[in-house]
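Just one chain is shown here, as structure tokens, and it is the form predicted on its own.
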Amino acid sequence: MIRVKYLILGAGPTGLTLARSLLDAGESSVLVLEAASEPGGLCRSAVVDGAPLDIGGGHFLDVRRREVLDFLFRFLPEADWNLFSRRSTIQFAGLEMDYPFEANLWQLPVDEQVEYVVSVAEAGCNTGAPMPRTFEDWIVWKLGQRIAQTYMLPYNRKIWSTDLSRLGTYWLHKLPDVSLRDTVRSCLTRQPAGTIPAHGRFHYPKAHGFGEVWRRLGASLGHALRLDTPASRLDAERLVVNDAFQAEHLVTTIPWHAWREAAGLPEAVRAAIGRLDHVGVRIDYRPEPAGSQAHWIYVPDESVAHHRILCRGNFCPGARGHWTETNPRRAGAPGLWQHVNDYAYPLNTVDKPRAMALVTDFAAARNITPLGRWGLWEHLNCDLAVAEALSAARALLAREAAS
């Protein structure tokens, strides 16, 4: 039996960026467990027709934590990364309209446009009318029933692929609404006005995909990351993984569904891991340009498969061709070369907080800390990922000293 301090499963972005911090703190005592060949998680990389793809999907660094940047940028210097202004667009009734949609309607037709002002005017948010539980029946008093029905509906039941009315509301708080205002003056100075959207400004690697500053931070770790280790046996009271590893603290970031037969688990927490629902992506590399000026294009017809198009030439110098993504629940033509990733993001079903309540007390009682997005079941970009593995490891350490 190997016995560690801290033992963590899963080598993502918040498994090395904890391991990482642990031991820059002189804690010797790290072990992380990986069960695919290379560290990245869903930020991986590989070379597909003599380029990058991001097998896990789009991934790119945001610039506003700057903690996050100067942490990464140890291992990947920022001189060997590009600044881009994001452009992303919407694949719209015969258009390619700029991203957000509402704050380029004036894109449109003008008669299309007041329809959908009208839209936005009535919008619940706009009313002041109370907000839904259910996600299907906030976007409409989000969006108004026009954006709704043409844009929001039919893209996120594509990317879910699950009925929407089983999703719920709570994880929207941050979102702004759409302000009526911003949505009249953009369509009369025909430019976009309102919040800049998520990514405005990002970083991708000059002569690499996203996955090669996880592949250094991975190799530096040495000896405290083992691959090709799935946690295959769990023992939730011992904190003993594959009859080999002992933990005094265990970090799991790795999906729960993995603990489901977990000795030491009550029925309640194995219940609850059962109610916690998630889709993946499907990857498929297209050597076909994609004819856009565009980082990435959303595309909510549902009569295509796929729900974006990277086209990565335009952030990965010297690459042709395009990617798409897509949920492997919906059928679709294979491209030249194909991922598929089981676990992409979890779903924020109605349920899912009183589930993850159960599982999380369970763990805090036993030493073990859920982390990442399959730690907390939450949609975390990577640099969110970085930011709260970063807060975790001054937690436990601070936890230690005070021991």
Ligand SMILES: Cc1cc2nc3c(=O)[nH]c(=O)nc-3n(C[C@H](O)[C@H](O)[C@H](O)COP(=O)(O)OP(=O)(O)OC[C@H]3O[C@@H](n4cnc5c(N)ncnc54)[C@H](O)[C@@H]3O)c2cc1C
Contents of the next structure:
Amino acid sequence: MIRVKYLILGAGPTGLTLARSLLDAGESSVLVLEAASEPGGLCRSAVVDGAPLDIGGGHFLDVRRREVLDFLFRFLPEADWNLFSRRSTIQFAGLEMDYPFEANLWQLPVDEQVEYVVSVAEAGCNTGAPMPRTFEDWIVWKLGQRIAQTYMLPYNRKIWSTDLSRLGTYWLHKLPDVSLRDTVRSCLTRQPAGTIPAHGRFHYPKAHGFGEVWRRLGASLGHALRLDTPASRLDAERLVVNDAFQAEHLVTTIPWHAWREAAGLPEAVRAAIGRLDHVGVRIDYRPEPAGSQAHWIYVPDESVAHHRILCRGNFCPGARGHWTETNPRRAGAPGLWQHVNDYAYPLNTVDKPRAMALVTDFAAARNITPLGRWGLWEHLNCDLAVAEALSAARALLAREAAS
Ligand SMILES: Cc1cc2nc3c(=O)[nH]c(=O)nc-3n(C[C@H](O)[C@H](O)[C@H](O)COP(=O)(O)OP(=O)(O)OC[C@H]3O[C@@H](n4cnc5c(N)ncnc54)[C@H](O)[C@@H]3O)c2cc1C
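Okay, that is the form predicted on its own; can I get the form predicted together with the ligand now?
What follows is the entire complex, opening with the chain shown before.
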């Protein structure tokens, strides 16, 4: 049995950042177990057709968290990143409109604009109706029937490929906020209005794709990172993993489903884990040009399998071709190269907060720290995953110093 003070499951951005921060603070007994043969999790890249391709889907580093940028620039210096102003568009009714749809209705013919604005004015949020409990009803309440029926519902049916009435409304701060006034103003001034929550400006590496920074961060860990080592036998009472590693502090960034058969798991927690749902994403590379100036394009048309197109030549210098992102539950012609991520998005079901409260209360009582996209079962972007790992390292060290 190998005894480890800090045993971390998963070497995505969260696990890598936590391990590096603990080592930086002088801790020497730190070990990360990673199932894959490379660090980086969903943020990995591969070389496909002579250029980088992000195998977990298109990834862009938001510029707003200074502490995170300073941390990542240690491994991939700022000069090795390009800085972009976001250009994302929507394929809609034979047009390529700017995103978000509700802030760019002015790009539609005038008669259409009138119908959309009237529909927004009649939306529940503008007529004083109470906010609904499910995502599906919320879309109609917030944006009106017309935007809901032609764009938002079809797009969301594609990406989540589930009954949208299963999803809750507690996560919607992630979506653009465009009021009726913003919509009217944008139609009159023929320019966008409202706020986009993420990636207004973003960094992307000049070479080797988004995975490069995580590859280097992983390399900096040396023997503290064990690749090709899935955590498969978990003992939640003794904090023992694979009958081989015994932890003083166990940090889990892997999907909770890996814990379902863990020893010492109360039945209620096992059942709560069973209620956590997720969806995957399939990446298909296609060598032909995307024929757009955008960095990426949303595709709400339900007769097309994929929901997003990544125009990699517009953010990877010298790259040709594009890749598409598709929920694996949908069919669709395979690309020249394909990669399926089984775990891409945690599903924000109505019941998730209750299920996660049971899981995290149990973890806290056993000295297990859940962290990251899968530990918390939240749509964390990687800048937030890094920020949370930096602060978790401080909290673990403070707890240790106090004991
Ligand atoms: C399509 C898509 C696009 C995205 N775009 C952006 C973006 O533009 N910008 C942005 O900031 N974020 C983006 N994200 C979010 C980003 O991917 C996450 O924030 C980030 O990957 C979270 O890191 P993590 O370490 O918590 O999880 P992950 O990256 O999922 O890492 C988890 C790690 O655990 C490992 N693991 C799983 N099971 C086991 C096991 N049993 N034993 C050991 N190891 C295991 C996995 O192999 C993986 O390496 C996007 C996500 C998706 C799906």
